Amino acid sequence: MQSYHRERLAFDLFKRYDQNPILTRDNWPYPINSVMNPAAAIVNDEVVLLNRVESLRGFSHLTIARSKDGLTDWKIDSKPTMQPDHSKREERWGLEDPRIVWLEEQKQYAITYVSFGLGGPEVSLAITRNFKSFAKLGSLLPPEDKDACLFPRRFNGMFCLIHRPIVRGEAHIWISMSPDLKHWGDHRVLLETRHAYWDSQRIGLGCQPIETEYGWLIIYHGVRKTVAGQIYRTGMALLDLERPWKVLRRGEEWVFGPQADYERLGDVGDVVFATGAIVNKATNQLYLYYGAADDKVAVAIADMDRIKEYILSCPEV
C-alpha cells in the first residue's frame, strides 16, 4: 500500500504550465535553430533563465531571458549573452547546458556549463555578479563530463561538485571536492544507473541542488533505451545536508516524463531535460524549467510540501 501511495504522488506531482512551451525559436530576436535546457535563478526580483541556444551552424551559446513572474512576458537579450571563444580548444564547438547557484560566501553567481571542443564535452565554470559581465575560469575536470553543478556553500571548507563523467562507458552521477575550485579530488559515485529501471541506461543531474530542512533535493534525468528509441524522464533523490555525498533516499519511480506533443515531437523526441528551478516562496511552489524535445523550453510546477512528502516516502539508501 505504501508503494501504491508513493506512485500516486509521483504520477501527478508536477503539472505542466498551460501556456507551455514558454520559449521557442519564434520568440528569439535573432535567427536560431532551437532553444533548450535553461539554468534558472532569481536576480533582483526577476526570474533569469540562461538558455542554451543552438545556432544554424549547429553550435550552441547561452542567452538570457527575464520575466517578473517566471512564466510570462519574457524579455530576451538582443544578442548572445555568453558566446564560445572558438580560439580555445575546449570551446571550439560551443557552450551547452548551464546550471546556476549563488555562492553566498563569495557574493557571486557560479555558472557551470559544458564547453564542447576537440577533446569532447568538459565541465567549465564562469562567475558573475550581474549577468552582464562574466569571468570564465576554464574547465574543471577532464572530458568526457557533463551535467554539473556546484553546491551553494562549502562543506568542511571544501567546495562540492556534482557531475556526470563517462567511465568505461558507464554514465553514473559522481560527486567531487575542491579547496579552491581548481584542484578536484575525493571523487566518488553518488547515484548509479539501475538495471531494468526507467533510469537504466544513463543518468545525470537536472537542476541545481535545492536545500530543504530534510536534505538537499536532487532532481535528475534518467534514460531508458527502447526499441523505439531513448526516453528521457525525471526522478528525485535526497542527500544529507552536511554530508552531501551521503544519499538518504531515492525514488524508484520517475516523477515527470514526456507526454505532451511538444515534449514528444522536436529535434530529439521523447525528452524532458530539466536544468533549472526556482522556488516561488509566495506560493510555496517549485518551478521546474526544462528542455522539451531538445528545441523549446517549458515549465512544470509542483507544491513543495507534496515534493517533500514524496521524497520522504521513498526508500532509504
Contents of the next structure:
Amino acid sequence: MQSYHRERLAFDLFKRYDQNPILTRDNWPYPINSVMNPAAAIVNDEVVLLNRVESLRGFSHLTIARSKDGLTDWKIDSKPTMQPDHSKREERWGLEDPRIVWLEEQKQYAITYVSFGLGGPEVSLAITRNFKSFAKLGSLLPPEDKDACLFPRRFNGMFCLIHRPIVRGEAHIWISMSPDLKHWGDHRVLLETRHAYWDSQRIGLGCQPIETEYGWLIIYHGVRKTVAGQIYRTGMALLDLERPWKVLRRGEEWVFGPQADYERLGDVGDVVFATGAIVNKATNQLYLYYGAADDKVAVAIADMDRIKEYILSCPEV
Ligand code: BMA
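Would you mind generating the form predicted together with ligand BMA now that we have the form predicted on its own?
Complete assembly follows, chain above in first position.
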C-alpha cells in the first residue's frame, strides 16, 4: 500500500557524505582500474574496509583501507591483501564483493566473498583474527551464487547463510543452514524479486545483517531493467531475531538510489551497491559503504532511530 509518510521517511533516510567518494583509483598506492563494493568492520577502534579492487587485467582482488573515523584519512595497504590463487578452479578469475561478520563462537571474523572461476561466480569463506593473516576455507555452495553473508551466531544449533543463487534464471535471496560451516542444507527462499517494482529483475544481500533489538536489519540491492540499462538501488527488510529465516517486514520502496554524478557515471553507471556497514555507537548512525558506478567507494549515513521508524512502518510479510 502506498504511504506518503513512509515514502518521505524512505526518501530522507540516507545522507551522502559530503566528501564522497572516499576511495578512488586516484588515491590508490598501486595502479588499478577501480575500487568498489567494500566489506566493513570495526577492528581495534578502526574502521576496516576490505575493498574489491579491479586490476588493469580486469580481475579483482581484495585490499584493506583503514580509518579512525570511518570517513577521512584512509590508510590503504601498499599491496593486495587477499589475492586469488589462480591455480584453484574457483578463483581463476578473481575475488569479488566481500562481506564481513564477527563469529562469536570461533572468535574470528568470517569473510564471505565471490570467487570467480570456471563454473561462474560462487561463494567462498575465509576467516581471520586480525586482518593480517587469512585462512581460506574454500567454496560453500555450487555456482552460480553471490551476495552471501553469515550471521554471527547459531540459531537452533545451526549457522545461517544468506546468499543469492541463480535458479531457473531467477535471482531471489535464499537462506541456508549448516552445523559446521561446511555442509549446507535446509535451503529456502527468503526474499523474492517483485514483478514491476524497482527490485523486479534481481535482488541480493547488501551489507552484513545488522542486529537490532527489533530484528535483523537487511539492506539489499534491487535491480530494474530499463530501455536505457539497469538501475541498482537499495532497499530494506527485517528478519526475526531468533528465527532469521522468518521475514517480519519488507519495504515497498527503495531507500537509496543513484543520484549523484559519481553514482550515475563510471564503469557501470547508475549503480549503488552496498556491501558493508558499521554502526557508530557515539552518534547512533549507520555508515553504509557502497560501490558507486562500479569504480569508486562512497558512504551514506542514516540515523538508527529513523531506520527503526521506517522499517517498523513497512508492511508485515
Ligand atoms: C553485480 C555484481 C557487482 C556489481 C554489480 C553492478 O552483479 O557483479 O559486483 O557491482 O553487478 O555492476
